[in-house]
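One chain follows as structure tokens, the form predicted on its own.
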Amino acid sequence: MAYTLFYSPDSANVVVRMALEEIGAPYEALEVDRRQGAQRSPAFLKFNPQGLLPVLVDPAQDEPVFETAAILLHLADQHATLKPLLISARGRFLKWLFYLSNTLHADLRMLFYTERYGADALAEKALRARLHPRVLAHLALLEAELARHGGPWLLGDDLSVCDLYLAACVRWSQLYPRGDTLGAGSLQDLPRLLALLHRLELRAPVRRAFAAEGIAAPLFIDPQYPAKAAV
């Protein structure tokens, strides 16, 4: 049986959508407006109750998935790809995997709604400014770690989830918030990172995802706003 994707156009579930075209699993993709808050609606609270995006429905789970990096890892699990298969590697897989979710993923959101965290206007600017070299420390991090073992991908020869979710965390990051983004810029000291989302673009199961999210390239270097952003 297929699974079912709740989505709004580049939402982390972009990241879930490049899994799912990646592994050729069957899914159907049912998006929420979050532009009309539908992601608050009680009919969707049901599947996720924080309100947030992504949520994968599978057939054969008794609940729905949320939290990214759940579903990244559900999803490598149950089709035995797209992470490592030596179980020497197991940890280094999880600690990148939550590396990006639990470090990268939530500095950028704070980054993308400072308004949640700072009292005015100027308040929010200066978190933002503190945020900045963050996030450009967590990018110069994994390029070390690129650099570590010679890549081409982050944990070595082959594609993982990591690389899909670091890949829609640099794309955000030159997009987000408006205004006030890091911008491709930031980017020309990381060359082994630019390579990797390089050569990320170019594979077909990539531009599936995008395109199904109304989102043209350039996907991962000065990339294009879908036409319908909710941020």
Ligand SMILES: N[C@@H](CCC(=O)N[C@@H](CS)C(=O)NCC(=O)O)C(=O)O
Contents of the next structure:
Amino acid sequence: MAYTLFYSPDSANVVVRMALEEIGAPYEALEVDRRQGAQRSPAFLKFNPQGLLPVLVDPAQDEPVFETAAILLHLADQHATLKPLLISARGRFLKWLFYLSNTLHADLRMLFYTERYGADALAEKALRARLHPRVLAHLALLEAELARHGGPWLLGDDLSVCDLYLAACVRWSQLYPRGDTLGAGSLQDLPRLLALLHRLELRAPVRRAFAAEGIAAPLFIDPQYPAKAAV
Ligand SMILES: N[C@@H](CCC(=O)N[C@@H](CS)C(=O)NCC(=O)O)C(=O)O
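Here we have the form predicted on its own; I need the corresponding form predicted in complex with this ligand.
Every chain and every other molecule in the complex is listed next, the one we just looked at coming first.
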């Protein structure tokens, strides 16, 4: 039976959509209109009481799954793909998946929604100024990991859900929040990361995932806003 993915263009659901397209799993995508605040509607809160996207409904599971990393791990385990198959690499896989979720994505979220953390516009600007170098440090750490083992993917030879998550985070860091992003040239000292992003962008399933959300190339380096942007 098909999965159901709740989405809004260019929200974290695009990471899950890349995974579904890479896997070739059948799924239905249901739009939650963030421009209308539909993620806070009683109907959607039944699927995720946090009011956040993405949510994946797997008919084989007793409840909807939310949290991007949890959905990715679930899909990778279910389909035995987009993850290392050797049990000795399980720790490394989990380590980077959780790092992307708990550290990189978490700081990006704070950057995108500074109004939820800062007392006023000045405080928000100051917070963003503290977050920018943090995000750049996270990207530098990922670049160092790629240098350590030689890539081409974050976990080494094979594409994993970690690469999909990482690429979306780098994309968003260049687009959001509008008017105060990391800035041009912020990726120029990260050649291995750039190579990973170029390589990923060539993959047909990845392009299909973005096209389905109304997003044209370039996807990851100097990316474009979606046709229907929520923010
Ligand atoms: N920790 C969550 C974060 C998801 C998240 O930040 N979703 C954003 C879109 S990228 C969202 O739904 N924002 C709507 C809102 O905050 O009202 C995850 O990893 O799934």
